[in-house]
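In structure tokens, one chain follows: the form predicted alone.
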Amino acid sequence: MSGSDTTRTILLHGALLAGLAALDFVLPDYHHGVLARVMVLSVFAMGYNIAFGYTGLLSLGHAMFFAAGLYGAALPIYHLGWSVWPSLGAGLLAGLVLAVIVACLALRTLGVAFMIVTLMFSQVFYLTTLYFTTYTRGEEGLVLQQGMRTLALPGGHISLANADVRFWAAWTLFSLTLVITLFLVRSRFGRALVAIRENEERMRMLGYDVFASKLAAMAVSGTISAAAGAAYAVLFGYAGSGFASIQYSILPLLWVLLGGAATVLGPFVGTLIMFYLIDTASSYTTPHMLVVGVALILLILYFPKGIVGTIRAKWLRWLP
């Protein structure tokens, strides 16, 4: 990448992250929460398109990386009235943890039974958390009252109750993860991933560790997921066995095929669209996933790489 194609990666992104934080004095109330709201789920498909737009492991299982980092992060402050802070660290923990053991295994697989491995490991963490109902209150969720979410820093206290800390604590992780992804992509563990996914057995004789690669992206892709859903129990107080299931495995692949696998804005965009597609369409029909679906379609016959992926091809090449 030359020297003004950086800069206006770097311009682009900057503009995103400022006009996102502009939003949280213009937004009405109910479209303030969604932002807030997408900025952390975005978080969760960043994660999902290392995996999979980077590297090609189509996983059916990131549900159990989201949903370890959920349950992660709430259970401590639930049962044992830890703070928000090492209960985070705990989150984070529990999906990296999580992902380098199911990858260790997953990974002896290839295309079509690396899909099937990683779903059956995710039924099965979503049948644990049913199964021990009495720690997680299975469906019907633990709520984290606001006193419990509470975040100690140095010039004091603040609750990620109110509306306005938890869009900046949003925002926070959204923009750490777009640099993070950002850096990542460009450097060259990440041009050795997409190298892997176009032609694996070439990476392999000209000498990489492509077993070990994917196992550092697996490792990567379930912290970052973990670390959305560590966050999403502590901002919006609610930890819940439907998190572990297979719509929450399926959701962050739609986001980022419809924003565009492998780029850095793509999950974002996919996600933003997907939410407010969702919301239009149930509020002006019950049937209103298949207005979702006939508007997927259109807009996978008009961007067949995404929405993001689309514009790269066309027109911005430059765009990481």
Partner chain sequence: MNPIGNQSQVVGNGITRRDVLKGIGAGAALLAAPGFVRYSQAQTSEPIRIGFQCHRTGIGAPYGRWYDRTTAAAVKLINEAGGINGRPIEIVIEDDGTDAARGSEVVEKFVRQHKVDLVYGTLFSHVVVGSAPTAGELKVPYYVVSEGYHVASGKMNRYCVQPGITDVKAQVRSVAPWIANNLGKKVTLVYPDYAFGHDHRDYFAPAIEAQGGQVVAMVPIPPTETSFTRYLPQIPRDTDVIYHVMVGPAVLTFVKELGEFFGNSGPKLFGFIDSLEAVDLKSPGLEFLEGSHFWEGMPRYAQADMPDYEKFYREAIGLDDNGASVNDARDISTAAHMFGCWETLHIIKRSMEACNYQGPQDRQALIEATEAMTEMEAGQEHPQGKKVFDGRIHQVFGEQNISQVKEGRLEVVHRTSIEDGRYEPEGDYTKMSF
The other form holds:
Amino acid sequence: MSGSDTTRTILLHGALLAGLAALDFVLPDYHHGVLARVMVLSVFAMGYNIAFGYTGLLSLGHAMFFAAGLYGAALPIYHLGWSVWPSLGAGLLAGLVLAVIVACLALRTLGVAFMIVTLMFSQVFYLTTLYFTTYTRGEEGLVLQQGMRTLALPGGHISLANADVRFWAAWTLFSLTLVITLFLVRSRFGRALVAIRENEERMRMLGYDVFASKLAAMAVSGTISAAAGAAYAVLFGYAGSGFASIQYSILPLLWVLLGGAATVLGPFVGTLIMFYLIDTASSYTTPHMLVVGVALILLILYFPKGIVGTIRAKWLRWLP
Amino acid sequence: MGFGPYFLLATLEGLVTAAVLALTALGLSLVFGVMRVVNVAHGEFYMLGAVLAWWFASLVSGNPALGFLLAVVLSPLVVAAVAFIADRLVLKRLNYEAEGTIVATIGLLYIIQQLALTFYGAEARPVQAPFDWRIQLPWFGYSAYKLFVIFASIAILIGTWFLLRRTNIGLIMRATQIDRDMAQAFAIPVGKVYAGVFALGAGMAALAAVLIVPIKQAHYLMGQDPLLLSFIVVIIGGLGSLRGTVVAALLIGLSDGIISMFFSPTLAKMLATLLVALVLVFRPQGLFSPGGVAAR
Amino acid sequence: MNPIGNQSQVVGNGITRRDVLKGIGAGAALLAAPGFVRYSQAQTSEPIRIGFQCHRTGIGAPYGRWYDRTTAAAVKLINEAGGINGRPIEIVIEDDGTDAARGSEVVEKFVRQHKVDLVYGTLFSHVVVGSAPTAGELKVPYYVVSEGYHVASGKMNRYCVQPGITDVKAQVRSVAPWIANNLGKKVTLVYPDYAFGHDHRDYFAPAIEAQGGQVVAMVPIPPTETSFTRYLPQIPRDTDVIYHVMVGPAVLTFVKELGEFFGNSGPKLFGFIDSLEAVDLKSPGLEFLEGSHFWEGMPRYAQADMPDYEKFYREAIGLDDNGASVNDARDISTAAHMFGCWETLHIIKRSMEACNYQGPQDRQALIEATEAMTEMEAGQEHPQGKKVFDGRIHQVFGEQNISQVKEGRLEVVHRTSIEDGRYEPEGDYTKMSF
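Okay, that was the form predicted alone. Show me the form predicted together with the partner chain next.
Starting with the chain above, the whole complex follows.
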């Protein structure tokens, strides 16, 4: 990769982050709130992209990592009265531990079997949240009161229930994840992951420990997904079993495919467009998911690489 | 209730589940085996079969058996036609490429589901069973129709086996499965075979749904469970193996029922799911070694 | 403009990014404090905008349709009588997909895009709980019609109220004495193994024990279940009464399988009509329910001694004598719950008139006006019957119906008193800050 590509990459992503930050001042209230949500959810999509896009691991169970982060953060706050920082840490840890355990088992399988195994583990996790309804309130879920959601910062305490604070918190998490992803995919490790996706056998013969690389990819992917879940809990104040259901495993797949698998910006673009697609369609028609279905089919027929993927293939070959 | 009768009941229930599951999963397995396509919309074909069964049955007044008969014949045909069109319009253009077809069938899933919501509605609606007998055992009563479902499923499975194993159609399908290019070279119209298999798979799901709909109701969100269970059965049974699919369906159907005798039901579901997942992890090729659709 | 049925095409007079950039200039915008864009609205002749969070899709959809119809009928009535403080009501509908996360997004959309005065109409508990934090943060009154024990638990916030329908804890306590005295003392509970079912489990057991009864077995059913026969052997043979409550599309299967399993020789049945809302009692397989009893919030079938205001209510919504739509006899209503929409809208009207509501700046006054309510007399505004509102827990209490299936119709055989359902409040919203 040439130096000018590096410069362009830094400029482009820096400009995106700066642009998003500037939007805080000019967006109308509603879209301001939507953007905060989309940034949190696209962190989930970026986490998924590490496994699916770069490593080629088609998981249908990422809802469990998101939910691990969600409950990992929400339960200590709700039941033990923890403050936000340690709870976020607990959420991340929960996601990491779960991802390592699940990956150790599921990575013994390949292809469609991997998809099914991750789906089943995720289903077990979902049922677990229901089984312990006494603590989780199951599908009804828990509310984290505004008072429980204050963040201790050097300058004092701020409430995450405030719309602007939430925007900046989401932006910070999003920026961190974007930078980490960028760094990761341009590293040796990231290139090894792509090579494994393209030809696993060859990498094995070259002496790579394929299993360890995939395990690491799943751990990073699961932890980032959990970060999104933990952030969702403390920013939006709600944790329920619905987030562990299969729907939340399919969503990141859709977001990533729409935006472009194995592109750094794809997950954000995909999440943003899908959000507005559903939001707009549901205002005009009852069967609004029909629009999503039609969009998916048109997309896969005419833009199989997703939006950013197509841009990269046609015009900007240097895009990471 | 004593242990014996309880066990009998759990077994009967497990058999009904297994009977319907075997049909649904076999449809998925054919598509999977011959076309290498992961059809995420399979559950929606099942749902469509049930919804159409309600519609056909409601056209006929009088003896419920007539309406049911109409549904058994027409519902799978309509669903097969829908699948045929979907294959020609979408899957063929994607050249049956693995990831692309997964996305396309997710799209198809939403389209079918939302059309059902629009034209059929959000209610769960019952279809009357063709006959309404209740068998009174010394310990509990049982629906005779449920027993009929078990036998009907066995009959259909035998018919499918015959089709795959003893007819030219089966031969052509097997040839296509084993080597697509070679089949093409031998003038087998691979494109038509694919469309036909996709239609057949969807039709089987619809047939299973018609059988179950007098027991459970038609509802536009009913497709998810059979989809997940069918995937599990197909993977455990081994790709494209008829025998493996049937055995795996029995295993899943019975274990779900019997484990729930001993644990709290939600815990039982957790354990059963975990168990199957671990089977897959430690025997990813399935419990039965893979082979042709009708190789054995 | 037709006040009903226009979904969210009505986009508020929102200031777009372009307007802001044009007006203040980009430099000034960057210097300004975040979130400076604020609105002033509330011209007195403008309609009062109510955001209706509706289950149009997802498992709640059959309820959503009837909640929609009831809302339309009540709004039409109120508007024809001059509206609220001389202003008509305008309903803005958004679908929440019966999903908690989407519910919270929808509340935000109502407040920030549609600029509604308040949000109303949610049924499923998880959507209520998922949306409540957002309503609290945006400081928008959130009037739910859910029957869940969430608002009354004191764990939501000051902006959440449930003034139109009794919660499940009170329902369960109301029916327990009647069950013990008329059906039997040994009860087996069959309930869905999640929060809604657990509420039934946790509040029924003490209530029946207080009557000298006993819960002999509990049969939780996993929420993903679609067939039920194999759970039925867990019901002990010495059970007098099976108390069943199920929700979701598989409930008809459950009731049918109960019939196949027991035939005519089983224990007596007491069910919550939630199992069969929007389902025809004459559906094949339900014959065995003949003679069994159900809780009903409000009778589905027209009763012989029905008061005039109840007739008026049924006519306004378009219900025939069987509780189905007058346009389609197969379109069965969710009569036991949807009255809550009608009553809630009338309470909103009364509260707004009491505090002389002008616009969003009066939202706190609106909540306080509702909190100040106590007794509500039966009548056209409260066709289900009289109510007592407890402002501390933002929850209303009312009379419940116990109905028996006779010749495929539900006939009310007993009406509980409000006192039967009352319980000690577990919280006090009026002491919480806004």
